[in-house]
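Quick heads-up: it's one chain on its own, the form predicted on its own, in structure tokens.
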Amino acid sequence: MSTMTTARGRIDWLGIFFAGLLTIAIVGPLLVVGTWAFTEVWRYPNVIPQQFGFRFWAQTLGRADVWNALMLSLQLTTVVTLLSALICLPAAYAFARMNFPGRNILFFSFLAGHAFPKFGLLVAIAAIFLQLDLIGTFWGVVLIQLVGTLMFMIWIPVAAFQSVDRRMEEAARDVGAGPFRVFWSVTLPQAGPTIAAAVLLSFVGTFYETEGAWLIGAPGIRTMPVLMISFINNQMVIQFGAVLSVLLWVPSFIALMFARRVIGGGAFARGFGG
């Protein structure tokens, strides 16, 4: 009995050590950038900033290019999310409920773009877009960002439709409900929260997408992430980029917390057919 007690009471110091390293690697840069966003004076070799304030917030939010980039990002993200929902949700329902030749191969092909280095794929697509005169255009960026939504808008909704209680659908049909009524009154309410989380994740992922927006959209299309990178690379004032980073963190954090509560870990397993 004492041996079991000792085994259960042992502290996994190695696990704590690696957990601490991981926390430092993730949280450390966030703290540094967050500190820079509210810093007015921070000179070497001082460890703590000499002066805090909101002066750079006012300067950053007063720039016309920041607001232009924000409006453009919202327009792009909205269009991409709506198109992705219109294209992918019917496909997700078909994958979840229908059997047809090549179903599994086609299902996994939607995720093939995430199995290879993303930048190499984007360069290949950019070469095609160059021939189609889509480089530097709004719709060129829309098309390239649609590729990044496939995992959210196919994988997660498939799991949502698979998890719907078929007995409730059968009971609705038994009392005379038509296919549309069954879908609207039974299937959608059960799958809806998970689908909403997938749409939200797609919206957030598109809003923060950088590589495709930069490679396909430059120089005419400048989204918020692209503008933030240009601030960091070209401006001597690091606070501009730090302020934009903090502004970009807040909505993503809220969206991810909501999606985490709705989806849970089992949704991805069901997407594999589990």
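Basically, rigid core = biggest C-alpha set you can superpose within 1.5 Å across the two forms. Positions refer to the first chain, counted from 1. Every value quoted in this text rests on a predicted model; they were computed, and no experiment measured them. Compared with the form predicted together with its partner chain:
Core-aligned CA deviation for G28 between the two forms: 2 Å or greater.
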The other form holds:
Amino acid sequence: MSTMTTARGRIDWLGIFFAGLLTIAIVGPLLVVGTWAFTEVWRYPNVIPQQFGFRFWAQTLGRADVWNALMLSLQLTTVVTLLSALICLPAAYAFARMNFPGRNILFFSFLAGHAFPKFGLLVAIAAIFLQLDLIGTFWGVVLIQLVGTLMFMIWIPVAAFQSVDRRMEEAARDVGAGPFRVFWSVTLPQAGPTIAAAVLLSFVGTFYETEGAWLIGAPGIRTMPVLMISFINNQMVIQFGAVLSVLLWVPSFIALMFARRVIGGGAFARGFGG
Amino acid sequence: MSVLHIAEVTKTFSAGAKAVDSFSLDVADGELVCLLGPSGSGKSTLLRMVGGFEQPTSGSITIDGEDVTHLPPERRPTGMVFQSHALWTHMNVFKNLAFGLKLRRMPAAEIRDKVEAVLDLVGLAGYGDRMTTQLSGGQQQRVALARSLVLEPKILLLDEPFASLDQHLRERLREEVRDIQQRLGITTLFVTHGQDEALSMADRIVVMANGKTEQIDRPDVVYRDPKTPFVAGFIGSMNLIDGEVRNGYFMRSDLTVQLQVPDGPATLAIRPESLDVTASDTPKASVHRVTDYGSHGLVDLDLADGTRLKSMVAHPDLFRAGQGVDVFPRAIAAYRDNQQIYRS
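Next up, the form predicted together with its partner chain in place of the form predicted on its own?
Shown next: the complete complex, the earlier chain at its head.
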């Protein structure tokens, strides 16, 4: 007993060191970006900016292209997430519960898309889309971003469906529920929190997806991340990028906080752990 | 009046092994029949076929004259209680019990009355608002029982419902379930691998091994008069001794027992309580170990060839390890080719 107390009382310096290192690596850039967003003048060699202010916020928010891009991004992300759920959730259920020829090959094909260097794949797809007149269109970007969500939206829900107790479903059949009612009243609520986590992850992931949106969408479709890239490339005003970063960070932070409260940390871990 | 009729049911799984092999059984109205057997004997598969969760490869299942062999579970008048209780953890107790009634489009007031009545029956009045995860193992299993009972099934199916509970709770729930079953007069099929459970609850016991029926009888008969060596060895404690019969005597090592059957190999079965031992100057066996259980004692004996026998004695302090003893079987049964050939 006494040895246990001393073991717990000893300070884990190595652990604290790594925790500190991680914190610096994660929080450091966020701090810098956050500071830049509210900076009007910051010249070398000063450690803190000479002049704070909201000038660049006013400039950024005053631009029509920013608002257009934000609206477009929200529309795109919503459509992609809904379509993805519509396609992937029934597929995930089938993978989790049914046995059909080619099941394993199909299942791993969802991984294969992520095994190739993404940009090479995108260029090949762009060549196909060019023939189909999908380049620079809304639905072209929807299609390419849909591909990006497949892995999250198949693998996590499959794990969720597999972890639903079969006996629970049988008990529902036993008291008189047909197969669809069982799915609606037992399977879905049981798998729900983990599936919600997958939907949220794919929403956030799609919102920030850049390569596909840029390669397929340009020049007609400019999402938020694509706009940010053009800001950075063309004008080299750090503040524009910083303001947009802070702006975009807020919704995803709220979404994640909301998800944590609704779902609980365990569901994320369960989703990934299978 | 609800009777269950199982005729020549066989279940072959894809590997080709027969889980259940032409099994037949009639369960009378209000009767509680136990399917008893080791794991892999096919008893659970059989129960799941009655519940509609498995399809028989051949044979038929009839409830009150209606053939239900090919009906899905939701259209059968059966109610199943699972070993893992299988309560829906996203619903509270009330919703668990009301779900089946809602599917039957019963008015809300009537549902409330029925759920309250059944919660009262299983001793959980006032627990409707609890989440199922907040209940103890015994309470969860009571809710699972109530979930089946509230729908007033014609046949109640219990699949090792107490297996995950501790010994003390198991004994109490066993009595409660038997009381409820008798009060409602509900026809019940009960699967267990615990012989205590079967002996204490059942009107009749079906002993199963390898998908086949070994014996169907009242509990006391199954215990006193096992018809096959498997049943003899499975129910209660039993000395099973393989030997040879010659000229009306069974012989194994120094043990000789009069047995009026034709010559040939035989298996002798003697309950420990039917095997007397006395100290002897011309011993046939030696005492290996004496165990005192307070109310009685058990003496482990070795015949000269090492065959181990058990004898129940009233005064274990009369024996000690290494002592030479003589043995006197009082009641015996003998088996040959899986059939009983003699019983005294």
